[in-house]
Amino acid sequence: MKYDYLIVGAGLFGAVFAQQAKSDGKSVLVIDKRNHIAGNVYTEDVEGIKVHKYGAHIFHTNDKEVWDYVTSFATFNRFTNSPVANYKGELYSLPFNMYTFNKMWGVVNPEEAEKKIEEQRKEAGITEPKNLEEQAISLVGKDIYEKLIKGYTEKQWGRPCTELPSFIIKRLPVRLTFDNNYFNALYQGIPVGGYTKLVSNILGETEVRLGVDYLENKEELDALADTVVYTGAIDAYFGYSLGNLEYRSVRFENELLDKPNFQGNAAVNYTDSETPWTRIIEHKWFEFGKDEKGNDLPKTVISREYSSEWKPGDEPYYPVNDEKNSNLYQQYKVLAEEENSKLSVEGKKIIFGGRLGEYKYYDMDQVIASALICYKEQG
């Protein structure tokens, strides 16, 4: 069977670009080399606790349409994201906060909060903020970057902070008020039942082969389809012709526990150097603790987090965008332009897409936008 679209990867994105040809009468068919759907979305059911396998996975957005498009798909609860930074048995809350400043550095109220923060700033002598570091000191002082800041995201990217670009930092949330809602977003929660499901729910009848693998069977699945939608790595796809792409990777210790309630939150960052892991997660709190019936679960599943450089054979998590990779990708785009100019004189067209295909750190709702547009850009 010849079909309209064979799409690579069940992720989110090759899911809704999927979903999105099948209800205008395409044939689709959709593979991925892991034995399961959901991409890095993928929950799995451990002692009835959906567990995110490969990270946690809080959706928000501001964007209506790409809200009314998940939940036309999944029921979504009312999560809402409040991590707690640990710095050496010290806890913090993150977002930084009125409760992060007073607990810091004792301050009641805004006025406070404001009067330290730019105290610290004038110290510092940061007028246009060059680095990472440079921008954090900026935006909260050195006191709350040095405990709060440094270690984490040091562990986070495997660099020095003053060689980290600002721009990663500057959408961290700062307020002068008692709002522990981490994100600024209008729309948030977790599908009931989990992304799977969610994924599952999206994809429909949309025929499915897991556990194939793309490159390795390129010829033969290339010839089932005049448009491969690919949402691989893009550097993957040319053979790693003008080399690597960078990413971080994430290595995950799992542990279930035999007893309800671990550290009482979804997330807890370990802010200092010397702990070797990010942040813990404790799954069964992005659905309150209980089952899908509504049953308190007297079991938790916690996942430790490290970060670390990736290499050929690990999972790809963020793309490293500094000025080398971004220059790197960019050549690489030249190299997919120029594939599609080949394959348009047989009629046939390669797409690039989500988090791989475009090398662009997309949070989820980023992802499935984004699938949305490209499929309404090829009508």
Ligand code: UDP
Given for the second form:
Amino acid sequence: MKYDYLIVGAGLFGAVFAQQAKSDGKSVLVIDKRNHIAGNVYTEDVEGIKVHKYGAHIFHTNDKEVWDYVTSFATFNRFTNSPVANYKGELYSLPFNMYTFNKMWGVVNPEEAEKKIEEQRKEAGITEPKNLEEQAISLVGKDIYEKLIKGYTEKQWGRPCTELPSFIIKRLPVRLTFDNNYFNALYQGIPVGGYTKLVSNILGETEVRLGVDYLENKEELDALADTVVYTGAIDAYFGYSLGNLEYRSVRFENELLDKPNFQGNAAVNYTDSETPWTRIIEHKWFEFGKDEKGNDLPKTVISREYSSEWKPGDEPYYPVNDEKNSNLYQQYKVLAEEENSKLSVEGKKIIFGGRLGEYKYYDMDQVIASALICYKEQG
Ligand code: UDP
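To test you: the structure above is the form predicted alone. What is the structure of the form predicted in complex with ligand UDP?
Full complex below, order starting with the chain above.
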């Protein structure tokens, strides 16, 4: 055996696991089928702008250990996510806060806003929310649900809100204060120099081979290490033998525009159901020092995001953690356990980790925390 660990996937989970193993004196090989590191947090330089190639990533966490960990590999700027919602040309502040309630209903203080929400909650008669629609209405009322949630969510997930789990909407805070900060997190920011640099710093001197497809060369690669850390899709690992888990995929239409400022904000969500894209990202606003008047950077890069159902050959982005898929994932987990019983006879092991390996709608900080824990449990 050449290495202690073969790590499949150079995204956050793989990089953090590799870093922990290396600093513990273990030998590690990281492979990735793409021709770059950093998985879906990869950022690419276009005209001096760090473009988030696989969708916008804003780092936020309440976990001090994770924050200390990432900030030991990169400096973070003080970016605060505050997306704007565009509903048929009406602009609203996100997340749902006093600015949103004032624009929606003309209410000017928390008491009035609370009263309005309560009124709409009562009208809907929901006591125990059973799905995303009921959860949303009981959180913010029918008007906000219809203008700012329904269209966006159904485009994003390709399913009616009545068939989606309520936890998805609980990701968004609801506040009776004038605070447009999208995340309830103690720590937030974007790594200066981009995420690719962050992941590269985490990987350090670790040996990385790019353009290597694990599943296509499994036998040969498995011979390189006793323990494989696999961060690809768990159903793909098992050849989709129990059927495929559902994912949402995203298509990005990128444009380099000859103007300094397209929308004045990093993210604008299009929350109606007619606009085909879910949101437009203007990448330069994730960074600082890009003059608002365009004196520093006369150009800008925007990405329109189109959400679609994943099909073989597409990039999987979001696991669809509804009941059907969660049950199927549990069955794949059983296969994973059986696989490990078989491998243990030869003293071998496979670990499934990350958003795709665990079929979980993880945020970046959760992925890092789980990789740190996973390595500790190894030791
Ligand atoms: N959401 C919404 N309207 C918005 C933004 C988000 O209804 O303008 C809902 C939608 O269901 C989405 C969920 O909130 O799937 C979580 O949004 P988040 O921004 O956390 O998603 P991500 O950034 O991971 O795509």
